[in-house]
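A single chain comes next, written as structure tokens; it is the form predicted on its own.
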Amino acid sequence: MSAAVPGLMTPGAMASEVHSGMRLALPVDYAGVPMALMPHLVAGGARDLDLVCVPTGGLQPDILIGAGRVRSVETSAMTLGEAGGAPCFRRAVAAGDIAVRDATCPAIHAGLMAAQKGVPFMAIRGLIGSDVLRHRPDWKVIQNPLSEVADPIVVVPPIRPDVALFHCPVADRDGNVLIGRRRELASMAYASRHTFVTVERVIDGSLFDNEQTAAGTLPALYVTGVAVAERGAWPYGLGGEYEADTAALRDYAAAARTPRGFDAWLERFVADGGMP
């Protein structure tokens, strides 16, 4: 059954498309976060990535900055959620070891929308007046062609990643995947010029042959390759699956406090394979 799943592979060959110098696309830890590439990850050669948050960060982007792996960071926030700050973010933040573009949340959806339409930038309001837009040049404010006074607005160029990379519970043996309500996948998805996604199971039939699934199923037209992952989100949850495990999200965040605790933790980590 999985054997005939169009560009089905393991989590070991997942990870090794991803390339030095590539610009990562990652969702938000409530979305799907595809932590069994992890280990994969850390262990390959991929340096200099310029990561995208979609739209915020958490465990996996502080992983691969405190393992060196990262260049930039795009995101409208970096926390581990109730177990605090990203302490390995923080620290390459202070150092000045990474770039980080702050962003917003709805700067960066706009920036996947731009992508996926193929257009040169999507405007956006309520960022004029702010800070971040200070710190952001590659954003402009211009008038409104449309309208007949004056109306400032902001336009953001598309945001164009590499790579996509999460986690969903299902594909089907056509390599259709089950994102549900979590549409911000789809964005990254179009957006992407791959998109690799782990999941727990594959079952037989089509995902669009169901009218329970098929409205929150992305068409494998979009993904590149699938591979199987048992709890490939752990220590975050999956929705419908499993619920975070918040004593371990506690552990790592207690252990990279350092840089001697995270590289104990990590090298746990890489060791075990990712897995509880």
The other form holds:
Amino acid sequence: MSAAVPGLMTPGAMASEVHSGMRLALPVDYAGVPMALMPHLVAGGARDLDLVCVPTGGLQPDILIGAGRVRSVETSAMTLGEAGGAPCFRRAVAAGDIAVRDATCPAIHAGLMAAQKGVPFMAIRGLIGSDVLRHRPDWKVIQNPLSEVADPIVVVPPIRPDVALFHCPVADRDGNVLIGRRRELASMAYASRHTFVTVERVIDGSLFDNEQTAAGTLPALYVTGVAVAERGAWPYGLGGEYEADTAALRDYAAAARTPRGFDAWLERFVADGGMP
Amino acid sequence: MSGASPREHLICTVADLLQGCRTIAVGASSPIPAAAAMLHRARAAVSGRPPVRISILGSVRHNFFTNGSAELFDSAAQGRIDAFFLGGGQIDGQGNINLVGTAPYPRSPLRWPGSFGSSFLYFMVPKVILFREDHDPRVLVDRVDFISAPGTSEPHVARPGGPHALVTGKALFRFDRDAGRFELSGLHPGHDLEAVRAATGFGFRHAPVPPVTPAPDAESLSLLRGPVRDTLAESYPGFAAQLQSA
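Mind sharing the form predicted together with its partner chain? What's above is the form predicted on its own.
Below, the chain from earlier opens the complete complex, with every other chain and molecule after it.
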């Protein structure tokens, strides 16, 4: 059955679709983080990546930063949640090793929306008077052209990633994937040139057979490739499937406090194939 | 019933600020604001007031959104969110907040996670409650090093929302939007004006003898120690277990 699934590939083959200099969209830590790709991404040669965190980042970008693969990060925040700050990110920021394009969550959603709609910008309220705006020369303040009174408003350009990566519970035999209510994953896929999805399992049927699953389905139209990776979000959780492994996240946070500790953690993680 | 612990007192202080709010959003790692919102909801339920909705971001169970992480911002833009909570590495006397890091930017020696949605929600949500349990001059500064979101805006800037109050482990301040300054409205039990002044890096207005923030009534305490704690334990088990002793 699996052989007939369009775009079905291995996690290793999927990771090798990420090339140096690409702009990569990565999901927020509760939306389905494709952690199973990480050992392959780290073992591969892609460098100078420009990350876009949708809309915030955690373990996945922190590992890529620690492994020296990242040129810039656009994000609204970087955190390991309960496990604390993102250690490699902090170090890289203080050392000036990566360029940070600080954003705010709805501006990232607006940029993806502009790409989704194929329009040159999206308008967004707020931001005026903030240093977030001041440090984003690519964002502009315009006068609302439909208003006769002064009404300044911020516009942001489209975010068009080369590749979006995320993890979902299910793909079907036609390459459609179930995203449920994690609609930001659809935004990422609409905006990106290529979307690669790891899944817990592939079902021998169509997600369109049932209106309830169809409503939470990202059509194969937007999906370049699918790879099976059981517990593929670990140590993050997956909504409706399994909880986050907070102890493993804390272990990472403790180990990565020093560059040597991070290197040792990463070596073990790659050797274990990214599995618990 | 035994008296309120400092944490319980704090939760009740925050819950009182939510009076009249029907729809409240709470950040992922904010147990005290979450507890306050749940207490507010429980009090509304027992007194027959209209139901209160709470969304805890990042939670599967206590999250009523179905349109991904953009929906909070969209619903705030539509005016549907009455109250939200923000913290920050630095908060200054003009209500500016910094969630990014200490100067110089961008190579902050002390880097915090980032602005999240604050640069937007601080403008859009009518009642933003600033909450920091540790009341420290390194947090409550005269001027933030980086403005994630400004406390006030020029009159022609669209801004239906903004700061409403600042709650710390020592005191409650109200934000005067016309003056663009905080005013001390109460000290928590056991704290005095001089110590609060010394622990606050910005100047603020206050009464010659500031009042003490009201102690929780018996009904609030019993709700807090009963149904609220049980619901809270689903999202914050460790916090809920030590509520009464902390």
